[in-house]
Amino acid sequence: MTTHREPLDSVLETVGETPLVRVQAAPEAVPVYAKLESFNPGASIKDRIGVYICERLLERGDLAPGGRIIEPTAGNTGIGMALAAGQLGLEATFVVPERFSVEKQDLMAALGAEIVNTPTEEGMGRAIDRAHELAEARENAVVPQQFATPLNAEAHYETTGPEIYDALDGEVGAVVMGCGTAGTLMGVARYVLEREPEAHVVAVEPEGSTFSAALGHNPETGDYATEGIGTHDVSRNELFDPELVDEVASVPDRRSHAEVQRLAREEGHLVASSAGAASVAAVETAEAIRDGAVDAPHDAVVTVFPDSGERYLSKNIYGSFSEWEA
């Protein structure tokens, strides 16, 4: 399927434009719909921060042409900045923490990137101090930080929100995404926020994560197996604006397990765990409305399926569950 009827230059003009549908375990008075980003040419929603941020960077004369791209990524936005750089004469280097996707991590080398590895147990601050590292050491070299520079959220603010509020007729109730960087989220909700004031807004995480504690919460800190979202330490995450957030929901590595393989097998969505974990608080927030627990000003809920399960499979996303969190 595609929604484009001519001709294209190149894989760039691909990106966005994504299928938004209905998640059918939603209750039928407040239906749940899922931007579908593994549609994208890298098969995520980084796709969009990838050329967004490239290009931008390029026009403002912050890297020169040829120059290279640094940047710490769990791969998602590797694979999409290393699309967008072999794409505009760009050199690029990922700082990739050893426990993520090794398919991530060889489709971002396939696309030309260099990969560099840090430790598992010093988590993406380590990647992020990493990058910056590298980059002193080059010349014409820029790390984007996908969790700081404001073109991340400006990205989904310009694309995804109005792709999503134009769909909808302008009809969204809540909005409900995993909070990783927190562009995604900051982006849309502001778009949704502007025209819809009274919209709810869900920040969704692993448990064990932090992202709360911006709310005034004390959450209790735990690993988790849930990739792409996620927090141990908040004030990293520039992005992420509580004032445009109402509640956050945290959701269990075994919840959104058991969800990803629902999705699968009854409604054939081949998605990750940051997608699990995105229907299961979406489709709670939708029942919420439906009970009158939580107000909204129109019945319908929507979020955001990152990526593809393909992705994980070498970490059996579709195994038991002891056999994924290992």
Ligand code: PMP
Given for the second form:
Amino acid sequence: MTTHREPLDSVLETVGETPLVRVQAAPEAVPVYAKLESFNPGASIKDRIGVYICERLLERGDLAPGGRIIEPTAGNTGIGMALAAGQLGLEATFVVPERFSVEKQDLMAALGAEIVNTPTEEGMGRAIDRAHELAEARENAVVPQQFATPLNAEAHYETTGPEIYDALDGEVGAVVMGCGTAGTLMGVARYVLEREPEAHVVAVEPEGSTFSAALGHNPETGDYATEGIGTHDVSRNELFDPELVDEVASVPDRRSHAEVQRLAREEGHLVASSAGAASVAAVETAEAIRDGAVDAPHDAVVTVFPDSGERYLSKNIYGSFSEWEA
Ligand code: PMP
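The structure above corresponds to the form predicted alone; please provide the structure of the form predicted together with the named molecule.
First the chain shown before, then all remaining chains and molecules of the complex.
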């Protein structure tokens, strides 16, 4: 990352302090700023929780040196945790539903991790259960469980939140971020709301996901190709606190995919589908603030672009919609 101007001892010291860059498609009067998380060494936002969770588990004595992390993950968390585990003297096993991109699984393995696949049709719920089964069968193994551990949201409360808030001198009007585990949104929203209680908070999901059920809505469940965000059973997303959320934005795959391609062509961002969804929702929120349809304490919207499009080349992310979604 460009702010690192001194020699460093470990790759772990390059996690975080990522750039915050204006999204050009947003209205002039209400800028949108996106935190570019592919600048992390494992090229995603999940490096932050990898380092934070491994360090806290070791500090607390929940895991002894040489112990094993076993984690259900769509991939990026595995890369972040494998990176941290390797540098902190831990072993790592990841349980990954088959549908997720092979690039991620190859990278976890390159970092020294063991991979266990679960059937795509059984979803993330099955991966979570399988991780617990494996941990019971092994000595000195812990399942941090990114969908449940408060350490996940805490990592963002301690790093992502303050980095964004400080970069904008506290002038944050709305926080609009994708929700997978919801760790990113919860950590950042909590940090911002403690300082700016009127800030508008939007959870972003793909259409077909059902986070809005937690806000009392009755969403229609469906499949989606957008990777890293969304849920079909919000009771599994234990970190998601509807009290912190004003609105859930459901973005159709087709719009997220088109936005990924627009961001590359027009703005030079090589980002992935969850960033496409976040960008669509963040620009719409900025337009709603500009038009007076949403009240916000400042004329600025913040979002996160969680990882890189390069990670999804095997999924044809830069191909046609039908090639990508297949
Ligand atoms: N985008 C991508 C590509 C991800 O891997 C994840 C993590 N599942 C997210 C967005 C969502 O982040 P969080 O889990 O913090 O909600």
